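First comes one chain, alone, set out as structure tokens in the form predicted on its own.
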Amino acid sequence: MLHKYRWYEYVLIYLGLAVFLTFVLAPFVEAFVVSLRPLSSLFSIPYKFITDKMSFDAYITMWQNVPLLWVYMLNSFFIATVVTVLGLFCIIPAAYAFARFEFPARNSLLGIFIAVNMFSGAVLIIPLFKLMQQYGLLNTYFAMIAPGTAFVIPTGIWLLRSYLIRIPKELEEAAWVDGAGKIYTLWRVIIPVALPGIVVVTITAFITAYAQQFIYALTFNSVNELNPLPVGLFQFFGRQTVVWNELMAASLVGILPVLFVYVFLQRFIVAGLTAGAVKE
């Protein structure tokens, strides 16, 4: 069997991937040795990279010092979880109507959907805050669930309807033969056939509603209680410095949970991405 590609080839290949995966791993790895070295030698002249008396000091000095954190940790899980469950209520039929149904405007509502995701949160904090403060809902999760909810629908439309397309019409128009209904066969043909894709909408609107939640927080919401993870690690922010090794090691514990999601779902991620990909 000839090989596909040549020795130097190969070496490219290589050598491509360790340039990328040493820029995409070094942001962690050097945040896990800040987190490591006492805060007396982290602006060190000349910077060493290994330092004496490092230890795991900050991550238990962490949870003395912010006593809250486990509860920003919560808060963060569950407003990422919210705001995915309701996400997922509305991307699914949505997806399934934009991939099958034809209706006016529907390319152009999409392509409204893809644009609304090219402004910032921050450009509707105004208008987010008024509404919010005209319905009393300041200060409370749903003021936090709410817009993360909103920012993830439209990317979620967008991908899961390039999956729903690609599954054949006549297991459909077989379900409809046997007097099945529009919601019936959604939630027992297609659903489990689109299973690996709705995993990875999943996954893209759960790590976006995880990463989203500062400015929402900081805006709508007072009570330290409700805080998600990210305004919680300003704690670690004093008037005079700031503890980084805390800080980086607070940091590292909150993206554990996106993590454990992602290794968990990790077979159905490859599955959905590759979908498709060979025509038999």
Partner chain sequence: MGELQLRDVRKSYGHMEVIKGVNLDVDHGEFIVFVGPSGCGKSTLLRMIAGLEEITGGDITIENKVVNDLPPVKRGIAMVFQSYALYPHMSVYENIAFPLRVERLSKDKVEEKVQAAAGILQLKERLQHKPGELSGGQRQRVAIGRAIVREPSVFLFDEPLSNLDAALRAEMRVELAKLHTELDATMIYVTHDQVEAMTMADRIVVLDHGIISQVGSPLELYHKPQNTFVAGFIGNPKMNFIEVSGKSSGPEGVVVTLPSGKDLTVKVDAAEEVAGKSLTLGVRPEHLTLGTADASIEIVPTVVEHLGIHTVTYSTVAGAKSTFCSVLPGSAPAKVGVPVSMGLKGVDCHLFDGNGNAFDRQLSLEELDATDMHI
The other form holds:
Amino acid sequence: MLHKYRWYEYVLIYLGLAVFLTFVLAPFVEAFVVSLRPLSSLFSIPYKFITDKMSFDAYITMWQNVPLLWVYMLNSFFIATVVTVLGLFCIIPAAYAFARFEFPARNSLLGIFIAVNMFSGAVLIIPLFKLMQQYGLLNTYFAMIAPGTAFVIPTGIWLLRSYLIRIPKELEEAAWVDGAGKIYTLWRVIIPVALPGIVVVTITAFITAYAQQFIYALTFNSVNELNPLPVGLFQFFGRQTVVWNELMAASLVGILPVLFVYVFLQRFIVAGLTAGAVKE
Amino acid sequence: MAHSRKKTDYFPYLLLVPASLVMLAIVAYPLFETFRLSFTNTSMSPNYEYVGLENYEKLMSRRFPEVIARTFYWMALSVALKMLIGTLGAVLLNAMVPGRTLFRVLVMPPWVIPIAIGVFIWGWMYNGQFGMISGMAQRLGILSGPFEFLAYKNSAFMSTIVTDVWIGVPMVTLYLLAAMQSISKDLYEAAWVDGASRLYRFRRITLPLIIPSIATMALLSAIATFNSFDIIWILTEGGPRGATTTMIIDTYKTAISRFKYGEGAARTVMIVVFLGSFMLVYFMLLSRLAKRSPHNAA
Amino acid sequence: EDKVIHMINCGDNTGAGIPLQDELIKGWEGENPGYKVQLEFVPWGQCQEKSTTLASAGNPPAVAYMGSRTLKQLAANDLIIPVNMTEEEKATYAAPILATITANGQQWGLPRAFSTKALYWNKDLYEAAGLDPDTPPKTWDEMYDFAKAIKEKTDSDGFGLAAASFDNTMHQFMNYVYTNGGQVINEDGEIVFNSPNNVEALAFYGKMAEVSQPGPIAYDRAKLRPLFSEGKIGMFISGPWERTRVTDVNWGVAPIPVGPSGTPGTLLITDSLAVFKGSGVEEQALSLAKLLTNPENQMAFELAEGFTPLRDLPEVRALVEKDPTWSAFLDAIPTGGPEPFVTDYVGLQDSINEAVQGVVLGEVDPAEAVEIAAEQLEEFK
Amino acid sequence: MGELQLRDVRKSYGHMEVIKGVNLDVDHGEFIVFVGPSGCGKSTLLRMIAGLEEITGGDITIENKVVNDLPPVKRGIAMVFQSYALYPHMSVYENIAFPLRVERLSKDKVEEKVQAAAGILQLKERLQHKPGELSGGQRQRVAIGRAIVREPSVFLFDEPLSNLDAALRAEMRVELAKLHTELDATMIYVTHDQVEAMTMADRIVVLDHGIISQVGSPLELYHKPQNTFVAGFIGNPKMNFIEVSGKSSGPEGVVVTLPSGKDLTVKVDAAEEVAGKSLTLGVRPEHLTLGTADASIEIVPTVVEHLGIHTVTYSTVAGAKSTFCSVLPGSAPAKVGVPVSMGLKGVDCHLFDGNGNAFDRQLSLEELDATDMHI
Amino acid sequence: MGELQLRDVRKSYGHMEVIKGVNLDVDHGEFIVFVGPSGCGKSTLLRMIAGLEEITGGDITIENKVVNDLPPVKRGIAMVFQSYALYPHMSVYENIAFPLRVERLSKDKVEEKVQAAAGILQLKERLQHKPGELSGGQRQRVAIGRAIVREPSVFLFDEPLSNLDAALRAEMRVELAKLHTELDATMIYVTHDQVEAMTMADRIVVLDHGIISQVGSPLELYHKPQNTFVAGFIGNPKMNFIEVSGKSSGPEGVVVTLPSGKDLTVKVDAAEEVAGKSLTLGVRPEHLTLGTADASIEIVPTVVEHLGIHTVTYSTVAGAKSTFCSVLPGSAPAKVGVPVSMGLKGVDCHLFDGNGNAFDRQLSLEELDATDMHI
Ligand SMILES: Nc1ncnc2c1ncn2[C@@H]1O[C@H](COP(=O)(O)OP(=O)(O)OP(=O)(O)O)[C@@H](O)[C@H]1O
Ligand SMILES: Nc1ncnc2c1ncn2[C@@H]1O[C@H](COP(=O)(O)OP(=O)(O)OP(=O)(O)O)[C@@H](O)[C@H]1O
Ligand SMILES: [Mg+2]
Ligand SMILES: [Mg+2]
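Show the form predicted in complex with the partner chain, please, the one above being the form predicted on its own.
All chains and molecules follow, beginning with the one already shown.
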């Protein structure tokens, strides 16, 4: 009843959604269309949305230009996964500490952690570079993973903490009364109970780690076999001719698995954001 | 306090160890190093000297103030657009119309794909001769000839913002959507019983109640935008004529492209100072706002 | 345990010259037991930056493919060693080529690839505009007039102008500097960018925008080719590689037109193998680099890869005979000027690009732009 | 004003019928309470009256106007939600003023009405506070204030007191009753708290799985429940039910045989033959006495609660459908494990047939006020 | 086993003293209930016994061992939380087994103990379910099960039933009482529900702002409250307090003058001179009768609640400190606005001095079982 719309409201809503989704999705449509065009009709004037000779050829020929596409994709996944796992390893205990314990300097420490958000990798890239170099870490996965980890931690702590705060204290007290130690309680009680929250943090950390793989990889790594997807594809721009149709094809193939995964996870993502949205 | 026994409790600190170690190594130490290097002339060669405030002096004498102003302008515009579009998007996705689950999925892609890849695509779209935007606009008669979006100062500036908005809007939308959904349905029903129209309900209930979420998102978004590197770097490298050179781009160009680590470090220090004061001011405004209207849920 | 000689190659390993190179390396390894060459291919976009960062981080490659323009900067930072060419070796190169690797009286790299530029024109468009399809412009004025005719009489634009914030905008502009008797740095290492010649060149660059495709700042040279291939621009200036890539139109190629105050010229760009300092195998790296770039091996490599031949050897003549379009590029070598040799190459590039963009956008007047750039350049020499 | 009729009102969610044909006439000024177990459809029915829920079938008439398709605001109703539904970002003043703002009333009018409502509800001091700063009872009052200012002809309440603690609930109950008198408005009130229903209602509507099980005044439901459902639902502790068999019936009542074999004459009118039928005897815990009366039942208390005012025993009794409970005077010497005899009076008992429908008790409700019943 | 002593136990949060010196001896097997208004320190005291809260001062002794610095698990206590604190991700079995798993008991032992506890609590069928799939009462039982398996000498409960609805609460109350008998354990129970306190406790501890106001059996507190605080707190509806002035005292009691000017002899022993002093007369609503008795008070009911079992009236009376309440038989003919006379008996009344301390009533608690008191 409350949500009964009149016909013109339906029109307005769908129109609005159409405009909004067009803005969001047009680039993907364009990328797809471009990937279908042969290079020659790609650079055709005037602009045509549908051109003749559309085919999936680029999806085959691209393997010559980016023979390592699979490797890049796997690298991207691998880096994001390791970042996420390491991140969780840091986030969970820290979020727990901030959510549950009174200790001197708690708030200022939390503030410091959150403030770290504001230093992107780009800001710290010089000293990080020197640091990596000093320890011989350049051109390793580690060089791409470590900074990624550092920058998922603050948001993760912030998100998970607001989730943990809402877990009743009695659960821990009950465990304590029953003789469980603190680590045991964290492991057997808190983590399982906070699992939905942890799932959310995992997803957001993964998204961040996956989406922001450009600058560290570009700067700290030059071993092609270790490159994540964006840097791998950036090589298209280093050529005399940018083979746009293959670039688009490779991009789409490269991002397809994540898109697929997120379609299934969207429920958690929206639900998880609520955790942060309700209380800031 | 279950855990505050008499003995000083080391446990919370223990819990903070892993996170702190990572932060110390990846953020604190490099920050300190940056600060130190900002007083040196370190460059390509491994040897360097301390040069005092020379790097900072150089900063002031060049066009740095312009870069700062541009950075904040870019950030403000982009964040404002993200909030505006995100709020509108969230309202639309919150409507109880058939297909809304699908639409919610459909807004996600720009957020979950690697930023750089999204920017590659936009780079193509902005092409005046072959790109979709100029092409469609010409077809629809909005443009009379090809228009190169990245070729002019204003349009390049706006184009980088549009791309940044595109990447940032899904997260904002979904976050605000979540905030809207956490508002009790009762409130709307009560208002409806009182005769409030849809628009009135939005204005008097939804909007005031999501303002804290908008404020939070705006801050997160501002920080992300401030630090946005990939987008500008791939699209324009800061051009034309510096029209899209933000502090991050300027720093990267100086330090990484030109190997002037010392000068770059001085810029980094300036970024920390500016971003820090920005956050401080923001928090102060926010807490003053919060004092005026405590949002304790009924 | 073999000592590793880390060699960085730009691009990928698909070229036909690579097997030849591999052969030579294998041979070299045979003659130098105890040393192993580790060859790494790095995509162009990141190649030079990578070598430089590695070096400045204290972990240099033994030998790396670098744009010759960076050599002075690397040398100034004490990251590479001079290659010590004998007079005999020097003599195998044309003087302008030698100039691209010479700083402070020493050679800092072994040329591996090079290019000169020439003007491509679309004969069909010429015809459509009522111009003689077989007469390319000889002077700037002619070039402007022809372009104007095309722009006015056909659907296409007269000229392809590059002014993006990328390196080849400066390269493009240098062609005009060199065809108008200008210079960036003189023989004594002084900045002479603010000469009337250069003001004239910059003004002309700006003027060409009138008859060029809209929005030159969105274009680097690579983006012009599709326009040329589509018949959207009547002319553009580029290197010999376009000869094989531009297929769909009826084109010709000619030397770059000459400015009012100059003589024929072109920008001559070389890439070199540089030997880095501190790898511990400098000597071996140098010997390897010399082996790869000696006249015989270099020529074979170039022919296989389709590069412009560096040295004037008998094979070259055969090449031109087979494909006359080579001549516009090969003939230009003696008139070629090097890329400016400075200690902050990116700084130089940014300054010049900014001047070019300023004039193209009509924001500053050429004299002022040149003056500002010259001032900034002082810092980079 | 304020009359309300429900005519065969129905509601389905998908294939599930939740309200299965409800008929009810409410007069102006009545205080009607809907009770029933959780999920029986109380809220749904109320929300249908409010216009928050679409009506699947039937008609709802308010002040002689069919309102089926009218939006809430046009129905002349106001609703108070269980959660209060206060706007957390607005002051008490603005919360109360909200409906008036929607109407675009002039500033002075708004001020006047809000002050009047605040006066009635003793909220004058709190007008500038936010709901978050108020106690539960005060929030409840604000919610009512928001309903009052609209001067509706029908007030709808959905469990308005269930979020308050016992003491506050008792207090607010009294206040609501007063308010009802003062405003002279029709009120429809949903609750699952018996005490609220019994104390506040003019008439109680007992709902069972979407149908009305009985409508009547509180005392009518207490004394003359029409079926075992109502009998068991109204009254706390619950009525005891004992399986008995019918023996004979006559003008003085129905004679039944208790499980113990003893006979008891229950003062009810039998409409049908009862001999040999299996019937259910109902007796309220508070109608049991120590010792013997018309008949008695032997119990062995398993739990005895001394409440001061009462002593309550629980025991297991043959034939009883669940734990057998008795409420005795505070001084009753009941002890766990010590057998005791419980007296039953035929006049206090209820009798139900095999379908759970009550035999009519020989008791006129008019007399109830005068009769000196036990307790 | 199971003895517990509190010796001058104190607790401060910062500068705020919350528990201000509590002394209490609890014997083995006793069922002790802490009651008191919200914020009086009940939970804090219980949590200090549990070891969840640090002790600022004094000693807590369990089984003759000072436990001040022992962690909860070493105190031989088990605690049941208001929220149950069940682990939502574990089955009922694992929830109950949790303390045993912590102890690293063998599988067989765990199985045995869990089954035993499940047997007692009738949870055998539910062992594989998750807490989310259980009803409120079942969850409560699981929480108790987790306490039982540890075989503690002292059970601590913090408002264990407050999340259940009325009916279930009554049921669980009975079950807990049974359990207490079966387990023969000491239990300390926090509640603010009077009925729970009255029905379950061997002794009730009434707390007021962090100090013990009175300790005694439920009937003792009901019949012989030592001060107005306890008198007002125990009993529902609340005792009525009326300002009176003392006239004389003698062996048959204290004579006081009611606001109406009439005299009443209250059966209490005066320790001091009362003549002319202003005193407070206390009379429980359920001790008022219609008509007149030793004295009477005229009231005009403003609200009348017909509960079936009782009729409750509320009225404003001169000299009464708050609304004057009476609980009359269900059939009492009270009507709003119709004046009625309420009879008081001197033997049922309480009398308090200016400081709120009670005069000793002439009533031996031993007699109470035998005496036939009203209601
Ligand atoms: N939107 C809905 N969709 C499907 N079924 C619903 C919906 N709303 C209510 N129901 C069902 O309708 C029935 C009646 O629900 P209603 O809320 O009216 O019960 P209630 O009597 O108010 O219960 P309670 O005392 O628990 O509030 C329930 O079985 C419920 O599950
Ligand atoms: N962690 C704390 N810090 C400061 N004060 C506290 C803390 N915990 C409790 N208090 C205060 O101690 C007092 C006693 O609290 P406690 O929880 O024991 O009350 P309670 O009797 O259990 O009340 P309720 O019936 O509401 O549960 C209260 O005034 C409370 O505000
Ligand atoms: Mg309901
Ligand atoms: Mg408590």
